[in-house]
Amino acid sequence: MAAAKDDSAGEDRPWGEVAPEAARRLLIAAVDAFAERGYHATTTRDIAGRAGMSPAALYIHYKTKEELLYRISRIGHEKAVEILRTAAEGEGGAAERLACAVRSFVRWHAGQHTTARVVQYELDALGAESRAEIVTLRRQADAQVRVILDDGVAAGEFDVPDIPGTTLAVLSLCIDVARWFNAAGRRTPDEVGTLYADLVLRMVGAKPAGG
């Protein structure tokens, strides 16, 4: 089993998995436009203009505006599952793994807050089939946190009478960071992650490491 570690891989070049480069530029432009104006108020012309391309060029890579949102949402949710699974499958006690999960998840939502706002808050704009795929990924993310909480309760590390409700509370707390985080603020993504990890450990009745 791999040692628990905070997962920040891939943050130096966001959307590096998207190719060719023109498709990546369009996707980045769509993220910015959706975050600034909202999905429904954004046009394909807006997106193409931000990418320095003609509207016709967009359709070479994406059939519809919704396909762009789906690609953004799927990659973002796959990243969320990866972050939480890495923590859940890491070595150490439940408290250590939960703190790792929260630090990593919060750091991503803060460091990539523009992307995260689109990933987390535009789900309802997707069609039924695409939305169902994203909901499945969300359930996988939920399951990683629930595993850690189950382990902590079983080991006597946590006092959690309602594991499903606590799972929802932990994830909601982490996700909301994307809504308010300001890169010009006084706390860095790392600092917010550390703060939230401590808050969540208190929430579940565990002491922070070394406490």
Second form
Number of protein chains: 2
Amino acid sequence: MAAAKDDSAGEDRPWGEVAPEAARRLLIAAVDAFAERGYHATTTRDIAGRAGMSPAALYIHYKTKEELLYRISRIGHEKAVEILRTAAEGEGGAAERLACAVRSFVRWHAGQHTTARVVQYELDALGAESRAEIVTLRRQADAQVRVILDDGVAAGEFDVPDIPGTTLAVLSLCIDVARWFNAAGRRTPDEVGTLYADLVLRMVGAKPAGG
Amino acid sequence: MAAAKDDSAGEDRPWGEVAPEAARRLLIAAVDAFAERGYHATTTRDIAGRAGMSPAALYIHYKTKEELLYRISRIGHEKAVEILRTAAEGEGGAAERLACAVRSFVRWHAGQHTTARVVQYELDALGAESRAEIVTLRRQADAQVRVILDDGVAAGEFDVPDIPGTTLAVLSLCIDVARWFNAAGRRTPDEVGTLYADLVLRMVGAKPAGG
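Please move on to the form predicted in complex with a further copy of the same chain, as the form predicted alone is already shown.
First the chain shown before, then all remaining chains and molecules of the complex.
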């Protein structure tokens, strides 16, 4: 009940901008197939079949299976950067912006856990060129969190001895939600986001609000 | 250099007790194959080939591919429970035992990241009966951390509003090291363990030592 409501109330599936509709349907079918059987065990025929299309129809939109993985990974990472940048550039002090970043990043990984698993666990299957692009996006995501920590330390709001290491840990904690989150479980994406925002503020030694 | 040293200085590969030697070699080959291509894309023929054996020789030791995954998962989870139990039952106050649990759990996930990825990401491929056994082991691992948090709160050493949620987060943070850890990267398993122990003590609001 609560879980079902929250799952649908999560971020929109990130494929809204993929056009035409057949290309979007194929991408969603690929996410489900990769998540279920892994990238290497999935064929383009499987993906076309899931989308109710012929293999020939798939090749109109995607030349290779790797191109599908690349598109999924690219869209997923762009969404991650956007979520974190919105928080980093938001109103308020560093603590407020960090809490916002963690809440929305957790919500995305909980609500979109199938997509997030493919995005996170199949990176090695990308070709060198695609991987380099994705690594650039990952650095951009990283930089959004790091800037909030830098700001917090500079303002005397945070106490963080190792900013790169703490940035890594904050992102890692949020990303791993995709591994364990279960829509039928006890906690909604919002509840996990609220808990994690509190834990992360403790990690950075944030002064209690108004303190 | 440092990374290579630390990788070999990690926990022993957990397969030492698997006998006879052919069964051990097959298990190690299966870990490598599953990590590289995923469980579903790997055949028993691939695994036998990697171990320099014939498929017929494999069947003497393992009836199915799933049995190999089950053995890997069981040994990996037993090791996790052992690491956490040793810390939970160790000497010292709750802060000391929690730091020890995090350091050794992180070291294992960094040093054995290939095995840990298979253990963590291929759970869904286990049959119902095997999975139930593994879930029991996961609950035991969980309970070790939870008991340290309970002790710390009871002793007034920790301030933890949500013990089950914080237990989950602590384990999740350590487990995700297997995803991002790179033996050629900047941080050794020990360095990550030390950083994470500090971050986790902050998460539980541990009073500074002697404070």
